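Listed next as structure tokens is one chain, alone, in the form predicted alone.
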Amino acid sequence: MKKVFKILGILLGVIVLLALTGAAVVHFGGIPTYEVNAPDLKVTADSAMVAEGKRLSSMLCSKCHMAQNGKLEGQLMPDLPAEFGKAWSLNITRHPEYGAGRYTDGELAYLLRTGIKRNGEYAPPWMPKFPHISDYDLHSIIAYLRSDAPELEPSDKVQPASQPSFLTKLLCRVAFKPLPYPTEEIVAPPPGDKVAFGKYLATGKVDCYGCHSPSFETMNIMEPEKTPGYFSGGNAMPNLEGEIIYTRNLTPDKETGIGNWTEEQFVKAVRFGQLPNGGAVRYPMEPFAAMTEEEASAIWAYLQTIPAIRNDVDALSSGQENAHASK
């Protein structure tokens, strides 16, 4: 028996090694870095891509990249979940060095669509990735940022280095991966199919279900509808003042959801940030005012698509409101 027990404790303490070695392999080796396979890209750009580029910029990069001196060259990142440790978001003006500027054309479509950065390291998960952005849309945020926009004029500000947690790194080597760079070309379906056009912007272009869906950790960037809990809300993100706020259930349940609301409704809540019952939207979610009625209208008919999901946010919330009380 003796001998068991012995054999037993070498087994554990193996298996103890192994784990320490493992984290340690985690915490100091930090972000991965993968080989860089940027397409031989040159942007051909016209006023009406530079001008669409700023319109999904407002929408998809100022919030994060603008300084409060109006520059594009990056912030500390107040809202970011505290269990991905703590970040600043780079400088993307047009500085040859220290900016945007220092990246090619391909190398910014590389990063965007796979997160790989031009010297190989992955972009953490607050970087979001747009594998499913059309190749025009993408074009027109490049071709933007290197236009003479006064927010990109060259700064030569760099941001402290993010500090990413245990977690982040650990997520960076088991679940987020760099993705594949498309073969063939992505193309936006036509307004005019406005249930397809909904898709693409809630899933491609502005991403809505990322923070509408349960959880980031979980979330399927390739299949976007096989995300858990896909657009049911709850996702739990802080404001600037720390406090947490779970975001909504955008699904079509009457109880716990928006289907009980109207398509007008909808699109003032996205667009100018009123709800039905006359109170204004909470930050982290902003109003969309670069969005278009009829970008919204689709991402409405789009939503009354997918299936309902009981989820009740606001007892959520009243947990933690309940929780914090009760200390």
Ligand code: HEC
Given for the second form:
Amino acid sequence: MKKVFKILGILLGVIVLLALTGAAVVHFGGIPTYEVNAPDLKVTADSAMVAEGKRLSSMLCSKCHMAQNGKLEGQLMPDLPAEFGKAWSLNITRHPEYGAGRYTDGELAYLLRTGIKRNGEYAPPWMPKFPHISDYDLHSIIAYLRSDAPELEPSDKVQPASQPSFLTKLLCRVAFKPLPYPTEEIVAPPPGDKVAFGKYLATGKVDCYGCHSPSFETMNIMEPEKTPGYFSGGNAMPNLEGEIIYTRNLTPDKETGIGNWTEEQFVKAVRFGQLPNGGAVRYPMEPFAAMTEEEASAIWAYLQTIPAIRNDVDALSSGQENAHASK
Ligand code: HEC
Ligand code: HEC
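Shown: the form predicted alone; wanted: the form predicted in complex with the ligand:
In what comes next, the whole complex appears, and the chain from above leads the way.
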């Protein structure tokens, strides 16, 4: 009997030691790093691409990277849930030492697609990735970052290093991995192919589905449409006061989704934040002021084609609030 206990004791000791070693690796190893296989890319752009890049940046990047002074020099991410730690979006002005000016075009493309920064460090989920955006749109963003727009005027601001929590570091080792760099050119469907174009906007270019599906943890980044509860809302997001706001169900379900909305109401909500009942959409949904009517209308057309899912988001906000707030 004693021998059995001794063996058990040793086994337990080994398990505890392994767990501690694992925890130490996660804790002290920090965010994992990867090899940087940036493509050999030199973006050639005309003024139309630069303008498109500016428009895209206003919808996709400024929300996080624009400081109070109107420059894209980064800031503290104010609404990051505390359990993930603290993060600062970084300086992406043209500064050749402290901004995105030190990235090559290829390194920028590589980061934006895979999530690997030029120093090899993986950018945690607080920096989005764009695996499905077309080459043209991606190159437009890069061309814009090189442009002489005033918000990109070189700034020598150095933001503090992010302070990922143990949870974030652990997730970056086991759950969130760099995405593959595409092997072929990605071409967007033409606007005339309305449903396909709308799908591209909603899942590749502006990414509505991430916020508007139930959880970032179950989002299928490589195959968006396979995300559980695709577009049925209920993703719990803190606003700037730390209150939980649930994203809305955008499927065509008549009772809990937007099945009874008109296209005009939808376009108004997306572009101007105005709701059919006269109210306004609340943060973190910011109206897409730079989106064209044609684009919002294409997203509407696409959303008409996805499966209706019954998911009563209002019930989440009233009854179960605490259970969700602690998630
Ligand atoms: C949801 C907020 C958010 C959005 C939207 C966002 N970023 Fe970021 N970005 C971050 C954060 C936070 C980091 C810091 C990542 C880290 O801690 O490693 C970052 C890092 C970066 C870096 C790395 C800078 C460096 O010094 O290594 C670049 C470049 C960048 N972002 C460009 C962009 C571009 C271009 C867009 C739009 C297409 C964009 N980001 C959209 C939050 C965001
Ligand atoms: C950062 C996360 C986020 C992104 C990205 C996002 N939304 Fe939202 N959206 C929300 C939240 C949160 C709400 C709920 C706001 C509220 O309750 O006031 C919302 C509300 C809405 C509403 C109002 C629906 C209703 O029933 O009241 C529409 C329409 C909408 N979003 C469409 C879109 C479209 C289209 C896109 C992409 C172009 C998009 N959203 C991108 C978070 C997001």
